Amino acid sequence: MDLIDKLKILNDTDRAILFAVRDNKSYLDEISEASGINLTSLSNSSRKLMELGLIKTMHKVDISYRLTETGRRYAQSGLPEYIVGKFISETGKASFNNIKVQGLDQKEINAALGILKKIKAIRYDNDAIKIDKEILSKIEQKSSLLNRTKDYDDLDQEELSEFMNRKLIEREEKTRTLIETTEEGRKAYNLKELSTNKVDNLTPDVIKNWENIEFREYQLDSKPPMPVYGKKHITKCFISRIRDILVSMGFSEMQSGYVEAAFWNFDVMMFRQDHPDRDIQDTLYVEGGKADIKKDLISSVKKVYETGFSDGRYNKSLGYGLRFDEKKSYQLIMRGHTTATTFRYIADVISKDKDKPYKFFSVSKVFRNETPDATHLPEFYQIEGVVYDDDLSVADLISYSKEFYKRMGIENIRFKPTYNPYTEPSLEIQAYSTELDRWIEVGNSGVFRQETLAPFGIKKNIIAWGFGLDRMLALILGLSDIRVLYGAFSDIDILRSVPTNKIFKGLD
């Protein structure tokens, strides 16, 4: 087709757009809002000028950070720290017991206690908390950058993540079009079939009169680009060569359920009944039902988390000092972690034969609730792997670790240590992501606390670690974004042009 025939073809959205880019590059959405036409019909017409050769797009992903809702409470208020310092400060005789502050929670104080002590802020004076008002005062300023920026770009990285983490700000990203007009598009601005006005829709005055109307022409004989046969997804294949890998590292594969009883997903691991994981802003509930769980493993699990435990050597637990609800562990949820499958294998295999060792794993979905961005999903692939035998340390969890990202083809991967209710030590995985230019969490891991193992009877060490699937994809395929992999968000031309080898380049 020759360019006349084109440009015959050409609605009057099509027209608009090419005369919007006529000097310059433009934004879809900068156009939609100059010309008035929606940015459905301009992204339609933008795709039908780009096959016929007239243009060519890019897309570009605006980073900006905003405000969550309790970020704006405390842009107001003042971080919890902070208004908490300052009632010590002011009352001189503050305790633990009388810390009333109006605008915050019991949760919320007890949150700000423990960072005022993790910073060095407080201390006791007969009963009574002191604060230190030099500390107190770099408290107020780190409080007033939430009042402070428009957009947080100007926060340091440091600030950025701790705020982020505390979920006081959030990252938000648009993805925009650009338009830029090829050079065969450039020459259609100097004939005059490009600016001749034809009719697309027939109406009343149209067929009226018609003899004096120009008719836009079809192009009848075109077919749109399909491809030649379907293909696996990108992910089915990603996650065939974890279990190869996994299965030649000697590991057995777990199998378990979406829906989980709150005891495997949180108790048996000794979260604290009421941590703030447990709340329906991070997990979701499933109504009505009610789990199956043995009445003398709940016995055991409670027995641990009120009074701790001790196995007669050097391995002694206080426990929480805390009631245990056990009506809490038979509410049914979607599992938040596949970590609860690994301590039903520990339950029902591991305890039945300890004197022998075990290697497992299991690659199945979580669910969370979690706002989708460029690194988290509300549902996403976890990678569970849990090893017991004689003598194990952080020495075998970190190699076992490394050599797993090694045969994934990721090298350039750190530890960091971190704090989790059920492992102790505990280590927190990062890989350098080139396309987002910083460090992302790709994986948790740890040993097992004792407390967490005595209702079993076990005495060993168990190491186990969760990966994330999606964040290793979208390192290996070079992504900044894991939305375009699934749903909605996904982009059916990566899916389509991905090579399925592109994933196992470099692996073999």
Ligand code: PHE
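Positions refer to the first chain, counted from 1. Between two forms, the rigid core is defined as the largest C-alpha subset superposing within 1.5 Å. In this text, all values refer to a predicted model and were calculated from it rather than measured experimentally. First, how it differs from the form predicted together with ligand PHE.
After superposition on the rigid core, displacement of the C-alpha of Y74 between these two forms amounts to 2 Å or more. After superposition on the rigid core, the Cα atom of L477 is displaced by less than 2 Å between these two forms. In the core-superposed comparison between these two forms, R47 has its Cα shifted by at least 2 Å.
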Second form
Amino acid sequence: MDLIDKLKILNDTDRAILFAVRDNKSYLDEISEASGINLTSLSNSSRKLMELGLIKTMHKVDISYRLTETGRRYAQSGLPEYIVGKFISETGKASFNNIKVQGLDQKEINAALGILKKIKAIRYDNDAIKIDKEILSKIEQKSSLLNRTKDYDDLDQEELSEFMNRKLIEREEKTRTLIETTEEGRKAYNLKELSTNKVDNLTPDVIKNWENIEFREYQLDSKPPMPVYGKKHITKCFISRIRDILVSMGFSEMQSGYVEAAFWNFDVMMFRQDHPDRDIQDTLYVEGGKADIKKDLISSVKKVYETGFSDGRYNKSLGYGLRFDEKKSYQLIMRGHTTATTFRYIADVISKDKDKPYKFFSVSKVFRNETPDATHLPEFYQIEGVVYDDDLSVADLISYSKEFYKRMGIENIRFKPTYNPYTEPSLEIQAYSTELDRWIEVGNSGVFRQETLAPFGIKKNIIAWGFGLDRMLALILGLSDIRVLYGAFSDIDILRSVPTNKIFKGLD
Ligand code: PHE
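Following the display of the form predicted alone, present the structure of the form predicted together with ligand PHE.
Let's see the whole complex now, leading with the same chain.
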């Protein structure tokens, strides 16, 4: 866009900024004061001018000190230790119990006495209190320091920190924006298109006098700058890509919610009720509320948990031999894995018609009480998959995982035996990260144990997995830290500059 076109799309506020910084840099708040235009409109305009390359902005943090409410009170009356000291000095006969000073309550008087004692300004002579006049005059000087109108930052460091510790003075930080024209912006001053005598802002007055006013024309053919904000977050694009892949592999999506019963998240999967994952350190509990779960379902899970089961094939399943506490099943939590949803589908769909094959997936959030670091987040996405059919085995599990990761563009994966209370065998999936120069865990999978399926009368094998979405995204983007993608640590430049290749459907 050339300079003339840029000038044509400027409004009055944009122009006011350009004129204000014509000869000198200016702070946005000063421009606001001088022009009467509010700071929000000026900030919006300055962003636009910056995107057009007409100005540069810099941010500066101004630190100032000012009196707190108590500070203001003491600035008028004097510091309590001064007032109390003066009272002692003037009455000559003060004793611990008869000090009465206007404006100070007993607590303040006691605190003042404490200070006077500490700096050895007073001593107790039998019942009477004696004051050292010299120290008192020093206190008077200090007290008068509070009574200035401003410039508390001129106080020496010791006094300033004492007043701050006593919460009489507080520090205020203000971020100010300094504006300067760019070289291109400076060229604008010689062009008539910058002149402001045409009106582009319709107000009631302008409408009343429209016949005498020259309006700025609309530039219907000029292209506004392409906004770089308002872009879909890369994770959303990534999710739609994953959905497409799984749907193309014959899976249908499960519906699910974030708040889950401990029963579906743990019990049904034969997590021991004292399993460390249930600990408050790993699981986020939801206060109050109680899940709605069928009693007879809890009883069948309880039975397998306590004493095992036998269906003629697995007659050696003995259960944990521990007592199962139904009360724990009703507790609400933020679900820690989407396998909770898988088990709801096993209960509500698969077990209702066991002759049909099923393939389900979900891409949804899970929550763990975890401190964020390069590979962990307290809130992250899982890609859950579950397959029910005749004669499924670990070989099927491996080939589904390989196929999925291949379609995501990740070929370098390996499988490692692991342990889950609810699968046997269990396989951890690892992918190689060149950024971190090591193998990282990207998923976990397995064949559900018959104990977890017995309460639903299911005898066929079910294979399932949970893949971590955020780590895979970081891997593909070559990021060494997932926090770059979200929240306070996110890197807006990376988020904006993500390539529009086929992995990230929906970006363009
Ligand atoms: N729920 C497991 C996890 O959160 C993943 C998984 C799903 C493992 C299904 C086995 C079977 O890590």
